[in-house]
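Form predicted on its own, single chain, as structure tokens, below.
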Amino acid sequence: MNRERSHGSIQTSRAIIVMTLLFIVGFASGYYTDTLFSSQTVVWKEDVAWRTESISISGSTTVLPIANACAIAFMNKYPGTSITVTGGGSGRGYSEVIDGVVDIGMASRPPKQKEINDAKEKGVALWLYPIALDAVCVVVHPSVNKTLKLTLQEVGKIFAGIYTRWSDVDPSLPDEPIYVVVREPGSGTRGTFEEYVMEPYGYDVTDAAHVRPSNPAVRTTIETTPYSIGYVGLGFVTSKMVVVALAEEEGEPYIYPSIENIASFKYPISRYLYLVTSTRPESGSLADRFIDFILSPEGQEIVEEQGFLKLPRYPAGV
């Protein structure tokens, strides 16, 4: 089953990815996606107004790589602005744009319906920028096997606990308790994870998980944990660790998170990453040209050195 999940009013890839298009759609769910696919350099006026601006950045800790790294690349492009980028997860990505705190967010999720609520409530329209494609990847240590593959309902059953041992999942594993790790409520990588893979069995994560507040943590336990299992986002699957394929239910095919399937959503859990403003950004501003620069080529050059996958792009008229 090839399921090109979209999340939410989210347009599918070969709807909303088209070359040289603006395309901006207002949702009835309450949030906006405002995309800019090129296949040329962005080209700006010449004005100089921008070139001594600040701007903050704050959420996802799967999307902060990229962020980061960008803002490296623009300020040493343009000398003279300034980019803060913080993490702390999609949920204060979206609180701290709807409060005002920060310029723009950083979410591997869309808005929960409490986040629309809220902004909402406090005259915000959030915008959604998709800037990377990106896989929730299950991984466990190597001492669990070197080729496990499972189904969505299997992995949801580990981490409901109803599984609490290995030899429980399939006799041939070890007959050692599965140490469960995930990451802490509010996560974008924890929101995707339970909605493929808990809430669709009605499954919520055990009191006995063990909780992480990053990727990068939840990797160091993966790699340093025996009988261990876990879930991060590509860019943080290393070799020290065993991905595992996953079905989306018995006798479908088992599908590694490869650039390919990833790319054409035939890997269960591929999702797009994004930027959030409260409000378009004044054209010409840095915040507007800071998108403009993830989103053109050496932008998304700078997202595959991160480990992430760049906004496939379809010929024109597609």
Partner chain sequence: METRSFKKGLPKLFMHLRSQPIEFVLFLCASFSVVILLLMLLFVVMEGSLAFTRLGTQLILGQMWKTNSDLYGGFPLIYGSLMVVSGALLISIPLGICTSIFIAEILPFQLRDPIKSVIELLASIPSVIYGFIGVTFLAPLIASIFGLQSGATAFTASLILAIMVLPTIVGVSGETISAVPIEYKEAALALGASKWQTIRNVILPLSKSGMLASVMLGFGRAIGETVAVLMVAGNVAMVPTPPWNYLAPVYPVTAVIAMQMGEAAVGSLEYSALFGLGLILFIITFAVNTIADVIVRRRPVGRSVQL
Second form
Amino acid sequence: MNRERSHGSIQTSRAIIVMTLLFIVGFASGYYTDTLFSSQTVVWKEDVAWRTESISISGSTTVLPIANACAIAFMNKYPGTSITVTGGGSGRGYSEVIDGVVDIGMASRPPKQKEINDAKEKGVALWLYPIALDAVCVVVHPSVNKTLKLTLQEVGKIFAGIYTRWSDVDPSLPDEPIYVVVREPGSGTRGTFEEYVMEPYGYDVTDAAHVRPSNPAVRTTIETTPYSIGYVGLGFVTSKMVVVALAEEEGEPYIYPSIENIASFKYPISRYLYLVTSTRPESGSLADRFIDFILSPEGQEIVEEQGFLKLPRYPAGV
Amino acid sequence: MSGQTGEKVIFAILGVPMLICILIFLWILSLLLTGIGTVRWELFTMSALRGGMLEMIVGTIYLLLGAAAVAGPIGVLAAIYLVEYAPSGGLTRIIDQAINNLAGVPSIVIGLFGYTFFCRHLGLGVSLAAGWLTLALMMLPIVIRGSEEALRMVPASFREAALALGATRWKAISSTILPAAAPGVVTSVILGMARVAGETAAILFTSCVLITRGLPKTPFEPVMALSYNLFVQIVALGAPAQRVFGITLVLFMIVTSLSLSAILLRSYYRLRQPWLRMKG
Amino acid sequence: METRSFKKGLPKLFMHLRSQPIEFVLFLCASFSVVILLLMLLFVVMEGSLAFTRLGTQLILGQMWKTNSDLYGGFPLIYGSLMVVSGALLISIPLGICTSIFIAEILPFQLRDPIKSVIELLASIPSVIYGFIGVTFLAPLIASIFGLQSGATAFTASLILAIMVLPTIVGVSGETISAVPIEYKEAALALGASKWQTIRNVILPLSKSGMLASVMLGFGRAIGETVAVLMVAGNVAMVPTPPWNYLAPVYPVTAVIAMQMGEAAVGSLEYSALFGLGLILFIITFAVNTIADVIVRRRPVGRSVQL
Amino acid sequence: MVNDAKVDIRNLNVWFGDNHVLKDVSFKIREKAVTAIMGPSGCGKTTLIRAINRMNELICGCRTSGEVYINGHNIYDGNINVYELRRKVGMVFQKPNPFPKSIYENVAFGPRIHKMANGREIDEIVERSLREAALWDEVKDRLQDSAFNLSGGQQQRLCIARALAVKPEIILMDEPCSALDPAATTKIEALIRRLSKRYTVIIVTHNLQQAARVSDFTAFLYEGRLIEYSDTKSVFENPRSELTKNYIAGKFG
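Return one more block: the form predicted together with the partner chain, after the form predicted on its own shown previously.
Whole complex next, starting from this chain.
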């Protein structure tokens, strides 16, 4: 028995040693990497407070690539600062800013009345900072037509399910069912699209619409699905899809979402992308500097890299 | 003789599904391997701020170790109670049922619960700690069941010998049965970690962010994790294949090495411990 | 090992526990699962209560899920979930059970462990990766085979789910097969029964309930799967026409929760309806687990020979 | 010594992995007699009888060389139907192992899988086998009961009946009494004596008295080698080998 016992306890101790080693290795590697990150820290002569601050950002998945890339660039430029970015959607961006969960929200649409009311109730004001210009581009699979032109109302009818076959829209188009792709409710892209295309005509999105959680997901679906139609932000248009030229009404000119047309707001579904704060950030604070960074030429360069349009000028807080 | 050919036909029919399983595995493996060529290995040791994935790897390890630290002790103690103390009454049956049901709760529901209870009700917010607790809930049934099995494998004579020497019940358990079952217990914890390492739905709302600087310094800060990052990279950012394959590969390696080490540990101790060999 | 120490009533148990602090701690740990399960139920019900009072049975039976118009009818979603899961099980049950029999009984000894490990490894591939594979490789394949517009269908989701639950079914039913005492096998073989006769007449009857349990476990895994399903199911909140059309897109419950949860304002009807869906999912898995539990407990004949 | 050999074992070697369990065993077993195989634990007794119905090959890592002739046919020949072989060579195990089925179904299992009979004929086979195993009178009123409701000795006799039901020629018994009490053992031993009038019985035992009581011939196995083989009387009263003498004297074992 005695032998068995000692045998047993050797095994426990070995198991415990292994577990402890695992823990030590895990956490040690953590500390090691931590020192890696902070090793570039230089002592700054002035104005040090903001360099050790941290802020958090959440919201629209459309703005997410911009915020992600800008946060990485900013943190690389100013070691010591910490910017935490996560997605969610425009709705989450507004609600978390109002609740004070995050410092900055991301939104691809202006606040809804309900969100403004909520903010008032909580006694905060919403500060919107346009950081980029975007267009919601209506796109179709090349199998539909290489140069498609539609009025807003026709697009609305397609997304409302009133037209179910392409030949319903125009007899010259193929006699095939329309595959409608939309974004999830709460998405700013969807909000913007519906505001211009559906709501003016009192249309509601058809039940048969295929829901996708993000611009890339819509892009992939359109690229791979014949006779499909959907909408994506300008940055997600690729050569494997056809961009539709839109007219406000029958008889008006059909306009492509070219850079000039978006910047001059001729293209009907142009929009700003925003960062949102609940108070005006204190001058010189990290939040203030980060917003300034995105609006600086360097930040606007990143905006362009991510497939969006630079702001025509640098507007201040709205 | 004709009976034997008939049997061969049946076996062949039964064998086809296994071949299909193996082909599926090889197919998936080949898909992953075609991605390897595009992966730059230095990504693994580079900070996310420089385009690497070091924080995600370490963050995943943080999440796993923390969850194991929560679920491990609770699970082992629960297993000891169930094997050694539990009266065979209604209460024990309820506990048994609850463990089975907990194992079956969809991870998205665990995520929802974690979000309302840990993040909002307990005020932990989106944080490492909330992730630990949420993942621990998923690990717990695996740890309990695995430890129970390990404890039951230990011959009764061990404990009886200790009791006969005048040890108290707890002393008998902690000095004889627990050491003998320790490898099995550790295996169950590792298996639990393997099960939750690739988990996305449970940490989607509770503990992860896309980018932040470095690693959390307190448990109340959010963390970057491979599975969540992979999800966002694919779904929301439409990241290039190279990035996706890189993260996929690391995640696969972590999960696989955990499962493999559990399998190896189990078979190693099967060989080492004679009483296990008899039963196994 | 079955010598459980004391068989007393509940009140006596508590008295006993109070006098033994260690046992009390052990008891607390064991009942932790019960507490968590109750808490889970409580919180999900609490968050979902608004939806239940405002929507009532609409949440389960309503045909329209339209967040824009505050319509939250969960029927197409629940139907989609069940459809995808039953498709997955239809594929994976025969595949999994045949595989487990083949591995445990027919495969040469040397190959058993390696092949079992290979299939166990399938379980260790994270679900995001399955989703990714489904979107980039499987869906286009399905679309071209069936001549569909898009490969994002219930069938694709079922296929991916089937692959994901295969290891569970193979593992658990393989375990029950190898748990059949070797004495029974030897007895049959010594009578001159062929391998297949032994499998059919001795091993299968004895491992039936375990196999059923493995299927139930697979069901639980499949219905709770989120990320992979979200990526390949097509996500249309409508019951397909005809209802058994597997080549149509569906919008499973888990996908809805994952997609809308991040954006629903806390406390809104939408938020509450999502928790209501979570509760429905919770109840379905709870029921399935309980059934599995009852089946496994009600073994027809004792396992071991008492001498 | 044995001329009318039912089983003829020649140069039998068995390995389990690297473990050489049986070394060059050769002997002949006579028809319609009881042959006991005795020896200390681990000497290869069980392996030897499991070689006679090729049950060893179910164990991982087993290799066999040499020949075993039954009725003049080498059972390790490629064209032997192993299932038919096992039908002809019944086996009773150390621990009673009835199937978790009714008493009736246990006995009927063999005839059913071999399609030897159907309907009423099976009833007859069941009754005949149970009578032969001296169990009929004890169970005739409860044939549909679970086999687990029987006592250990009854279960073992049920297993014998089950083996008899497929009309074997040879019955292998692997320490059939080691798990039973003395009363049940006596019954089984009497049964074995009776069975030897119609069947060739080969019984493994490490109980010397049992070997002396029931067997006509005795083989003594030690560390995988056949040390001595002769009629029981001469093995016990006049052993030729020193090892056998010591074993019988109880000096080891």
